[in-house]
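The chain below stands alone, shown as structure tokens; this is the form predicted on its own.
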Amino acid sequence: MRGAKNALSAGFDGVEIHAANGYLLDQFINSSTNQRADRYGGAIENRARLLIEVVEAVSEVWDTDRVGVRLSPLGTFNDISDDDPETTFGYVAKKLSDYRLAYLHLVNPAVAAIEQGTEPDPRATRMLDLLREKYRGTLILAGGFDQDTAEAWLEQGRADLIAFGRKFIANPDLPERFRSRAPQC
């Protein structure tokens, strides 16, 4: 909660709760890393409890329309995994949808396919479709996109927004490069 208060005091526009990429909240959510036998382990309702408590605590500081959450369904960072990711992340997305957050930000489970220029694994596609169905708010996808794939995925309705990280680091003028169709690093 201190971080949320500090961000508000510093004049930020909002905050994103990072529950992805093998960080602590992601470890609680995924069955391979959460081996707890208390009220934070076992069933998905328990494994998601810490994330929900963090969302509620942050929402005491910020209006929920200024709070986002980042997840990495089907993520494998540091060998993280889940026995039933569709049930796990479907539950989490539906639960988060009830809070009317600013957005849900997903590390695209089809990132490897996009980076290789191939069709996504059917499991990744099913996961995206499921989360799109369960989360009723703004959905952001990040990972492996270039201008053409981002535009295509937006046109197909797979996301409301596409986020760029690495491309922005390498190309601080990325929007202008997109506008002029200039090459990117």
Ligand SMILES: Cc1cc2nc3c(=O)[nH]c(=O)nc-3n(C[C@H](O)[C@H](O)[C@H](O)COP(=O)(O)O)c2cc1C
Given for the second form:
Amino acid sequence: MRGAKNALSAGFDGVEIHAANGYLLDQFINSSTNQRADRYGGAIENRARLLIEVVEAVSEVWDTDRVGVRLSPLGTFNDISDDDPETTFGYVAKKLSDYRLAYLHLVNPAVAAIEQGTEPDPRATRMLDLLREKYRGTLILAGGFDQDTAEAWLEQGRADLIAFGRKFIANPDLPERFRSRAPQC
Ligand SMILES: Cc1cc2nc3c(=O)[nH]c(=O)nc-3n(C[C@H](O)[C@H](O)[C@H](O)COP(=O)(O)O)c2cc1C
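Having displayed the form predicted on its own, please output the structure of the form predicted in complex with the named molecule.
The next block holds the full complex; its first chain is the one shown before.
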């Protein structure tokens, strides 16, 4: 809540709630790390509770169309895992749809295949299809994309937007390079 207020007073355009990559909210969501026996553990409705409470708290500071959420379905950072990831992340994606957020941002579970130019693991593809169906709003994917793979995935309707990390760090003028098909570092 304080971070959301600070971002607002600092003039940011919006905030992203980081519920991915093994950080605290992700540890609540995934069954391997959530060992709680209270109303924040056990059933997915409980494991998702803290994230939903954070979304609601941040939405008191920002209009929800200025709030995004980041998830990493099938993520394995720090050995995190879930017993039934399709049920878990399907529930979270559907629940988040109710809030009319700016977007849902997924760490691409098929990042290795994208980088290696191989066929994605069917589990990753199934998860992406499922979350696309469950989440009724703008979907962002990030992880391992270049211009060609990003355009191909957008054309296939797998996401509305693709985010870039390393390419943007190495090429601050990345959009212009994409536009003119210039080489990238
Ligand atoms: C050097 C490096 C450090 C990163 N550190 C974090 C991190 O601390 N937490 C996190 O959630 N993501 C982290 N990421 C992932 C990025 O947030 C982003 O998802 C990723 O860079 C997008 O994929 P791309 O670089 O292939 O475009 C990191 C990425 C890189 C390259």
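Treat the numbers as computed from the prediction; the structure is a model and nothing was measured. Numbering follows the first chain given and starts at 1. Each form is matched to the other, and the largest set of C-alpha atoms that superpose within 1.5 Å is called the rigid core.
Please say whether, between the two forms, the C-alpha of residue 6 moves by 2 Å or more once the core is aligned.
-> No; residue 6 is a residue whose C-alpha shifts by less than 2 Å between the two forms when the cores are overlaid.
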